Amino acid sequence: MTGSFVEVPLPSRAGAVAAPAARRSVWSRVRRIAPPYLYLVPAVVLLVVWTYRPLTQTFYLSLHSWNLVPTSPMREAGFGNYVRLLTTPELGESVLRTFVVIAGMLPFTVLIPVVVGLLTRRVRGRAAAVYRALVFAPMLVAPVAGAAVWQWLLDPASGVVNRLLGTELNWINTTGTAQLVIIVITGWHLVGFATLVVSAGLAGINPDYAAAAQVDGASRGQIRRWVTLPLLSPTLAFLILMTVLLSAQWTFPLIDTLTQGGPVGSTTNVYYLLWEYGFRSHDAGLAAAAGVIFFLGFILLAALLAGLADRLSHHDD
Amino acid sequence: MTTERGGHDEPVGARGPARRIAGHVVLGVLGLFCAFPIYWLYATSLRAPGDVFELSVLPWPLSTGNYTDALGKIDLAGMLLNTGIVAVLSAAGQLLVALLAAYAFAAWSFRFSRLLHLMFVGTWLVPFQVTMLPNYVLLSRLGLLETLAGVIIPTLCSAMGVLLLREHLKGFPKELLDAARMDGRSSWSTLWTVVVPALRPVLAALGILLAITAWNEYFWPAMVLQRSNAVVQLGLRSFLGTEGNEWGPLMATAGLTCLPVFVLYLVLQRHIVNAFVRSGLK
């Protein structure tokens, strides 16, 4: 492996070339153009494996009908697993409730770290390192382990909160406040890194602005709505885009923990549908249709929030 | 929380020591909301098995009796241990695989380049929920399924790793390639010589989040292995759900599980949150 490091474009031979260096040459532009492609080799092939394989597969899974066993045969269905899907009212309220989900999160992954982040500018030294120790620790609790606890927090006998409170509540088993007990500790999980990444956006400002502003004679609330706010636009999209796109992945751990998804199906949201079909119900066909509608949805949305950032942020140019 | 120039958006004069304290008043009670359950989840598995319901907020007399308890009714060490293997492996595979890739986008110009750019940036499209399905029939036609293999070779590229990597190595001075070629060095022995040297710092604080990660990784464990509960997260499920849990070992075996990684972080605290929060802004 002796490639150059730059292509360059091969010095064009004209016509006059002999048979024996034509291949030479062939073979010598293969050398130069092949190791970025060799470097490539592992990650390309596992993305194409485990990732894109698997996503034209449900393509075609969610044309068939099959139970995941494999000695048992796959037949066609066409659209059938997609109308199937359509009619249940599962999915309907299934997304309602991701959208819940996704709107209990911006609190704790936009709201409270851009409040705080602007609040606590000014404490540093040691005692900032302590708090940033402390609100980035649950970040490092596994999923599972963050369950346990907060389970035990919120024990309707003998859990801490319902002793401070004086109540008797079943936070965990009851319909109305299951769905937001998800909400809270997988805010739990990310207000930390969130404060950590606006603090870091808010440091990367360039202090001219405000500087400039205040020479203008601009208030501390105006530098904040006009100047602060708008460039750290990239970093809230950036936090908003996370907070869309992953909110309903981040409580998986937790419903398949605590809740399964009920009590009476009021916190089961797309993802825990979808694993409901696979390996609950062993429905193939309706897991990878569900799959594939989730997957455009998010797409869609996804573009727009981008669209939408860019056309809302303001670059620090 | 610290910047190095903070409070420019206000007028000279008003930066009292009253909003100084505001700020350690709504950072304590930040602090105070993540680390509570952090501390309680401790401090109960510390306290005698007879005291667990106690309110105290030091436990005390300490007692170890929780974690015995724990140790003797599943196989912890053994779960440790395979969580471990795990999360080697997967940081190390990931690190390896990420390395090469991104040494490939930021040393050569290519044709493909932006093509396979976006193969890497579309991953985060596609959730895991959506592939489980076929990953899993192919795992089994394998013969992985129940197996650490199983739950490690999936992961192996890590699309954040190379975009990262990719993100450094852009930096990186061209010159010191140019010189290594001249010198006649080959790409590889560039890439072990010239490249990595530079990029300890980077790979040491990306390979320890990939292995935090996949220590903490609960999906795909739970699916290769339905039928073992042979890592941690897993062991730990058993314990849950349970009418009449039997919290003093819960928190014993949640403690343990969460011990390696606040080791970790508290050895290396800076390297880790920089490396947090460098992944979440790229």
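Positions refer to the first chain, counted from 1. Here, rigid core means the biggest group of C-alpha atoms that superpose within 1.5 Å across both forms. This structure is a prediction, so every number in the text was calculated from the model and none was measured. Compared with the form predicted alone:
Put the two forms on the same core and the Cα of Gly262 is off by less than 2 Å between these two forms.
Fitting the two forms on the rigid core leaves the C-alpha of Gly125 displaced by at least 2 angstroms between these two forms. After superposing the rigid core, the C-alpha of Leu68 moves by less than 2 Å between these two forms.
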Given for the second form:
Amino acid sequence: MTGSFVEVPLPSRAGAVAAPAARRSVWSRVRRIAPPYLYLVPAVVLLVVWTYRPLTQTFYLSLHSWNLVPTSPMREAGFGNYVRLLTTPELGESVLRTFVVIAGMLPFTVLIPVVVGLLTRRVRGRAAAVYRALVFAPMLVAPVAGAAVWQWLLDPASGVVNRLLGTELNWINTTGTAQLVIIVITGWHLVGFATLVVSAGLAGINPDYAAAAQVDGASRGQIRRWVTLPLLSPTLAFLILMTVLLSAQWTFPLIDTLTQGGPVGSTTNVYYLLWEYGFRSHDAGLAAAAGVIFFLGFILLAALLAGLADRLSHHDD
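Given the form predicted together with the partner chain above, produce the structure of the same protein in the form predicted alone.
No partner chains or extra molecules come along with it, only the chain itself.
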């Protein structure tokens, strides 16, 4: 019996080696990319828990009718709360008052801080520290405490303001002056903070630009107009954005302490209207619908302002 042996080649190990190598390559790539995203995880988790989860609950509540009593069941209302809200005259009036507050706050958060920042730009040493402390001091006063002091100053019978002006106005309880009082007191609180922001923006401008303009024969006014203010525009855009988005919120503690939205609703803005729906009328569904609409409105406004700021601002690159 004869036989022959056939040499069978050993199976190639290239595929077996390539697969672990590819897995190691993917794993090393993940390890290289992951760290920056891992640093963001705590912030994202907090954002979801404290912002997006309440927002989702607010939207769910806006589709129901509920009087905030835990034993009372919620009843489905569909988009009825939104229809009720959009047909109430209070909504349009409160939005108009909110725009008035924003317009009234802009001099305190932009105009006065820019003027004070430019005038005190050369303050140095201990004088600078004293100046910053004095300017920032109103920001440290609690809004309710500040409101109590201003209520005493504006007292119609014995207030200092009426004595200085020689008037007998009831500033807080008159429809024509109540909104002005709220704006002035809120502006007094914030003007120091805005001044420090402007001062920080001025300190960040490279002095070489002004020196080069001076060599070319530009006057101080021309340097301020054509060099300093354009390079300060990102700071001013930030202050304007904050004023537009937060003015109504800043006035809330003063309105609740001094006027409670009155007299005759003359100081009720969108935030106070929302609070009245929720905690005075106990209409949680209507308050939630107002919250959703105001949120979307301010998101659109913020996007519009951010786009304008990017287009109009000058950056020191």
